[in-house]
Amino acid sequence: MPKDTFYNLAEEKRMKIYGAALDEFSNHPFKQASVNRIVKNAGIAKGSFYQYFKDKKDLYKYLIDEIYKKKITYLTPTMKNPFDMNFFDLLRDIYASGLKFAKDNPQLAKIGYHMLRDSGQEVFNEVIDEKKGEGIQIYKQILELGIKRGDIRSDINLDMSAYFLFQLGNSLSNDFIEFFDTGEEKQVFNLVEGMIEMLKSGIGKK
C-alpha cells in the first residue's frame, strides 16, 4: 500500500500519478509495465516514486484494491435487499453489475483482465489470496439465502459452490473485455443467461 507521503501529496499531483499508473497497467500486464514510463507520464522523478511506493508491485496492489472498492459500489445496490430476490435473479444482477462496471470503467476492467490472464504470476496469487476470501463469502451468503428461500437444493456443498461461483465470475470478466472490444455486448448477456440456466439445472431445487 502507498506510504503516507503519497497520501500527503496535493490531490492534483496524487491523481496525476494515479492516472499515469492506470494508463500503464491497463496497456501492459504487470511484468511488462514500466516504472520509468509511469514517472515520465506523471511528471515526477524516479526517486520520488520510491518515496510514495515501495516498488512496482506495491503500486499495482494499490490499484487493484482501488478497483475492488469501486466494483463493490456497483454491487451494493443489488445486495441491499437480497431477501426479496430469487437466488438466480440475484446472481444474474451480480454478474450484470460486473458487466456494467467493465463498461463504465474500461481502464480498470483492462487491469483486471491482464491480472486474470497472468494467473501464473506470483503477484496474481498474492492479490487473489487477499481478495478471494471476501468474494467467496459473499457467494456463500447468497447461497445460504437461496436455500432458506427454497430456491437452492439443501444438500449442496456450500464452500465448493461458493468457490465455483467466485471463479465463474472471474472467468466471465475475461469474456466481458473480449466482447466489449468487438462491440458485441449482446453476446455477453447471452453468455450470462446461459450460465444461469445451467446453474439452475445443477443446484436449483426441483
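Numbering follows the first chain given and starts at 1. These figures come from a predicted structure and were not determined experimentally. Note that the rigid core is defined as the largest set of C-alphas that superpose within 1.5 Å between two forms. First, how it differs from the form predicted together with the DNA.
The rigid-core alignment places the CA of Val192 2 Å or more apart between the two forms.
After superposition on the rigid core, displacement of the C-alpha of Lys100 between the two forms stays below 2 Å. Superposed on the core, the two forms differ at Gln167: its CA moves 2 Å or more between the two forms.
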Contents of the next structure:
Protein chains: 2
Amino acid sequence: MPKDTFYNLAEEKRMKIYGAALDEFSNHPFKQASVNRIVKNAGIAKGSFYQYFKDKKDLYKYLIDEIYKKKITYLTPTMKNPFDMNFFDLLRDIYASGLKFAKDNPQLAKIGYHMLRDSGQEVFNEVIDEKKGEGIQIYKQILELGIKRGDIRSDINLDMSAYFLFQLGNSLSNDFIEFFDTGEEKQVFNLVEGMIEMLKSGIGKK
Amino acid sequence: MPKDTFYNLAEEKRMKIYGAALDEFSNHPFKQASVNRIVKNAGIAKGSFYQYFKDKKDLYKYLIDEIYKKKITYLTPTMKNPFDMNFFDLLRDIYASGLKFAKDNPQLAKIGYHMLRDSGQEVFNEVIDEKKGEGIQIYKQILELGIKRGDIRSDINLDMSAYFLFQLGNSLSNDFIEFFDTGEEKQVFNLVEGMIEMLKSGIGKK
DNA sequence: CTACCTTGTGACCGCCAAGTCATTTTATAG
DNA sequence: CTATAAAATGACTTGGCGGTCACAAGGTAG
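What I would like now is the form predicted together with the DNA, since the data block earlier showed the form predicted on its own; can you produce it?
The next block holds the full complex; its first chain is the one shown before.
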C-alpha cells in the first residue's frame, strides 16, 4: 500500500529505499525500527519518505506482503496437490522449503522472526495476528487431511498439534539460521529429516 | 543489585514496586519497558526510583535474578542427581518443571520469554546471553551424559541437539501458556509425554 | 529546639522518535 | 520561455524516553 510516488521511482532509488527498510526491520522489531535511520541509510529526506508511504506501518505492511509473496515461490508444485501426498512427506517438504527460503533470504526471514514475536503484543496486530492465524490454520488443515488419509492417529489434539507444527517450522527457519553460517547446512537439513522421523513415530499410526 | 534503600523499604511498598516492575517487563521487551510507567503504577516519584536502582538495567537484572532463583526451586531433588536417571526421564522432569513454573508464575515466564528474544539483539547482552549460553550448556551436558549411559545414539550433532532441546523446552514453557487458559492443562502435560516419546524414537538407541 | 542525615520529590535536561508543512526544486506541457 | 503540476526537502512540532538534581520532608540524636 505504498503510494504511487513510490512505484514511480527509478528502480535504483526504489531499491535503495527497499534495502534500507529491510536492514532496519530485520534488525529491530517494529516499535524499535526507526524511520530516521531508514531515510538516512536510503539517502533521502524525511519528508520524501512520507511522500512514498503513509506512515511506518504502511511500509511495514508492504514488506510483510513482499515476504509472503516471496515465500510462496518456494513451495514446490507437488506441495500444491497435498491430497496426493503422504502427510509426513508433505510436512518435510514444507519445512525444507521454509529452511531454503530462510537460507536464501536471511533478512526477510529475520523480519518474519520479529513479526511473530511482535504478534502477541500491542494493538497493532491486525495484519500480523492474521498472518499468524493463517499459518496455524494451514497446519490444522494438513493435519486433518493426514487423519483422513490414515497417516496419523485421530486422537491427537488438533489445535495444539497445529500450533506445535507451526512453532517447530518457524523454529527451524528462524532459530537454526545460525548453524548455516558455520557450514553445518547439511546437518540442518538432516535435522528436518530426523524431526520428521520423530513425528512419525510419535504421532504416526502404529 | 538494587541499593540498600530499596531493601530497607516497607514490605508493602517494596512489593508494589516489584509488582509494577513485573507488569512492565512482562508486557514489554527491555527497550520498550518504561521507567515512567513503572513509577506511575507503583505510585512513587521518578526520583525515588533512582534512589532504589542505579538505572533501568539494574532493576531488570534484579528481576532476572529473582526469576532464576524461583525457577530453581521447581527442580525436584531427583533431578539434582542426574547420574542415576535415564536421559529421557530426566528430560521429561526438566520440561515438566519448566511448565509448572510457567503455569504458577506466568508473569515471570513472560519476562523470560522476552529475555530470550532480546538476546540476539543489541550490545546489552552481557547478562542475558550468558544465561542463555548456560541453558544450552546444561542440555549439552545431559546429552553427553545420556550418550555415556547409552541412552542415546552417539552420532548426533551435540551442539545442534542441545540447541534444539533448549528451544523445545522454552517453546513448551512460553508458547504453550495459551493452552493453560483454555483448560487444556492436562493435554499440555500429555504433550510433554508425547514429545519425550518422539525424541526417544528419534534419537534413542535402536 | 537544633543540627544532621536519610529518604522522597517532580521539574527539568538532552535525546530521539513519528509525522507535518511551507518552501524549493524538478519535470512536463503548451 | 513560461505556466503548472509533481516531487523533494529539512526545519519544525509534539511527545515519550532515561536519567539528574536542587530542594523538601521526615526521622533521629544531642
